[in-house]
Amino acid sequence: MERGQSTHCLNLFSGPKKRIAVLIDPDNRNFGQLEVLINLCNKAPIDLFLVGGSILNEGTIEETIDFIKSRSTIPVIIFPGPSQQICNKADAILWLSLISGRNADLLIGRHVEASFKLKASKLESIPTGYMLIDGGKPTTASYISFTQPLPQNKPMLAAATALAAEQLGLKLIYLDAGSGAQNCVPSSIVKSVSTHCNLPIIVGGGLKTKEDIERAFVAGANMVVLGTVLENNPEVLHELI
């Protein structure tokens, strides 16, 4: 595929099929363990890899994407923290706007700084409304972003936030309890957002069991993201899917 040709990765998030993504944090990499996980994903119904993290040492994202691409044909989409995580080697990037907080830097400021770099990259950019949901303990994402997560007991607030994102023209909603969350995003929030908003919904953070995944799908999620649960024990993947 030539550089600049659209890969239409946005289509991976829509439609009736329920999908599963695996999140890989380049800063937590152990290439031996990562190879085991990639091989397991190649055999399982994994739809895409998300690569990125809140903190990233320079150069690690390119190296990690290269490693994945050399061992799998599963699409790789960047899940960025800092804007320097833009990398030509991926298939697309979730261009996140932190709509659950009131930090203007993460609503538009960082995007302005990186706009020409993203344009030059020719990556497929997928505008995504990113919403942090309280997962029971502070997370790296809330600490780095200087924002408070949305309360678990306010499903209509979550729905109103997602609906505003849809009205502003964003293409996806990402409900995230954060890496290593004690609790996953409540079904009540997923259901409320899916009822009032027509955008595809991604749910991540704190998903530890098959039942957690099933509840998210039943509530209206189009895709779930598995991350921390696989970092220390990739073999658990076959139990979750």
Ligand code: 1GP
Given for the second form:
Amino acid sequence: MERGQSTHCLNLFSGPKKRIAVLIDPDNRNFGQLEVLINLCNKAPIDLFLVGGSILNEGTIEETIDFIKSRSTIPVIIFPGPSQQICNKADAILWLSLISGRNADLLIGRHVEASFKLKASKLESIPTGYMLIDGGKPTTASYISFTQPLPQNKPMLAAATALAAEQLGLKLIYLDAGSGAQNCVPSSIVKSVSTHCNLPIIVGGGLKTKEDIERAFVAGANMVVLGTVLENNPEVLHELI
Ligand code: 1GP
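For the form predicted in complex with the ligand instead of the form predicted on its own, what are the coordinates?
Now the full complex is given, and it begins with the chain already shown.
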């Protein structure tokens, strides 16, 4: 099988196992704190690192991935911002199509622009239906993407969106309330998506407590993503999982 078509990292999302990903923002230049977090993750049941952010001001994604790779064997997957960060130092990339919005650029436009670059990178790309869900306050992702998040009280609309993604051949659904969201994705949305759509589900945005994580898993999430809560204090990892 040609590289780029492999499904090695995609397997990280399937099956009955409940998994945990830690999101690292390359714009966070506190490498001392990042090292603490990586060391804690090495001793915890963390399945992967997601690396990426909506804006890249100072950092470079390569530098952050190098830093992680030199300290951990946990797989690293790029979670690209709108600039479609591509770096073949990672193990894979979530190739996001923003299916909750109607911004053609983020549904297909950027992908067309980056298609040959992605092919040349030989990265495993994981076609992902990315859905922003209202998290109670405006997020960087919705502001930057010029899209409205899906309302919290429309579980069937979320299910229909995810089902359409499955029918179009995408491989994953990422339900995101946005980084630092006030409210995480409600159980009713996760449950509705998992009932009507067979794709593995990632849930992230605003998960702050063990209970938030458990609720997401019980509702049908295959993987949860922890970002801000660990960026604020890496030591809480023990309490969360
Ligand atoms: C954001 O889902 C991620 O895109 C993680 O969110 O930073 O709120 O954990 P938090």
